[in-house]
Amino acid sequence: MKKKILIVSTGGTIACSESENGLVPTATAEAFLAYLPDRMTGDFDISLLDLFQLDSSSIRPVHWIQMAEAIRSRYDEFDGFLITHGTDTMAYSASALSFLLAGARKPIVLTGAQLPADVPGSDGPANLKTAFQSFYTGFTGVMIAFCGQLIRGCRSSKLRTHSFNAFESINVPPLMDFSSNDHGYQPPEQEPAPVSAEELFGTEPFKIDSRVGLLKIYPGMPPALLTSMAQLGYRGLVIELFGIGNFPTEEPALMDALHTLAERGMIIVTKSQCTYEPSDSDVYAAGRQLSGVRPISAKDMTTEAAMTKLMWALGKTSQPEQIRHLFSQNVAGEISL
């Protein structure tokens, strides 16, 4: 029997077409059939959703919901996923999800384009093709396909704006790298139990707060940047600190700032700016002094997965040793224990 495989269309580039504003996703589901070869489109089942057309520059926590609820809704019809999506954004999507559908023994897979997929030269059929090998290989749970790779989701991270390999596996091997068939992970040798959506996600509305900031710490940063988190009515902060973990010894208003925000209950979450390596505030003592305010360390995981995990995790509860026990666990293969 023919596996079934749901595309799930949400606009971006390879959906684009020219306007006089410049490029529109306007590419249905439909037309993305047609940059199979047969012997894929024969090898499945295929259905189409288009479930809304944007830029994924404008892709929002509340997109991710209704993404994540398009797929729940159609988990136990479906024995995989792909949805297509703008670049700009999917990092952040394909961790979300990671997290919203935490545990899937379905593939879940995210491509996209740099150029539209129409245009003479695009990477779209080609990642399209990508996507559709992974259902080949066993994998499951969410993951990007791009440029011959296969990429778990919370991993991911778009680090080129032209270039076709726009997407690097952070800290971490690739799960598959189709050009040379080689893989960092291997895949179950038997198909995983079915296990319902009810089971697996539970029935309950999917939630994220997004009531979570990002800073960037650099040289001369007024406290009131700090300070204005709260007094906008976050809940969760992400702060990527110097190197392996610092943040400024000198400047004791920068720090009473962050105690400030530790004492109004803000979950503090602290990341190396650096884009490889984990980050370890307890080498040095420029790192040493943030003990007081209680961060939890994001270790190595990308700045897409630290936002989208804690707004995942204080969508579950409002209670800080839960949201911090929740944030430490090792969800979706997001960080290295």
Contents of the next structure:
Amino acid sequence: MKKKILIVSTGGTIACSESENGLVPTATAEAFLAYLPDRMTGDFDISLLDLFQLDSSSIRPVHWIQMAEAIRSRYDEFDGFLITHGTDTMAYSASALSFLLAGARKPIVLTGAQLPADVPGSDGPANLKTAFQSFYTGFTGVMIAFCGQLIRGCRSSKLRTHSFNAFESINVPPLMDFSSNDHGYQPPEQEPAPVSAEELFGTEPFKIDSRVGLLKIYPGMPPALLTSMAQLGYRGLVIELFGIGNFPTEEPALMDALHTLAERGMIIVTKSQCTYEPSDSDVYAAGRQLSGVRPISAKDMTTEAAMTKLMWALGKTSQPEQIRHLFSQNVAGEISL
Ligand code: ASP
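One more: the block was the form predicted alone; return the form predicted in complex with aspartic acid.
Everything in the complex follows now, all chains and molecules, and the chain you saw is the first one.
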């Protein structure tokens, strides 16, 4: 039996054409079929869904919910999903979908391109092929297929503005490198029994609470920037610290501002500004002083995963201890515990 795949288009450069104001997404999912070799299209029974046509810089939490809902409502009908998406915020969408659709036992693959698919020399056709190749591998869950690699969605970050290898798998190797055929997938001895969307994801509307701030500290940062987070009504804050997890010790007003946020019930997540390797605020006095605000460490998570995970946890419950518990778990492979 042919595998049933749904292509969900959402816009991005891969779908762009030139306009007098610059590139805008115009192509629909149907256009992408032309880039797949007959051998591949013959192996799959492909359906199409045009969800929206956006430059991904405009994709917001409401769109993550729309994507998650589009997949949940068709999950039982298809064997795999390909979401075409702009690269700018693809790592955020892939991370958010990893939490909203945690436990998915089918592949949900995002791809896009650095150049419009119909431009000569574009990476779009190759990325579409890589995405379809991933449907043969047996990997499941939310992933990004890009530049010959398959990356766990909640471990992805866009690190390059225009090179074809825009994405990296952060702090873990990619699931698969198609150029070397190098991967750790062990096929199950027996095909697991199908589990329905209702059993996996429930039927409650998906919820995300986007009242989460993101702050990268910098030398000379005024304390008012921290306190403004409470004035904006945020319930959570991801704060990117220096190095392994340090915060200034010589400016008490900064630490006071953090205490004020914690006293107002703000959930504070700490992570390093460095892209690679885990944070640990226990090493230096400059980090340990933070223990009074009970920060939750994002350890080796990406910023995209930390932000979307906190929004997801806040959407699930208003109980601070439950939020802390949810955030500290490994939900979709986003953290090394
Ligand atoms: N601005 C585009 C987008 O994110 C960039 C891309 O797709 O590569 O939609």
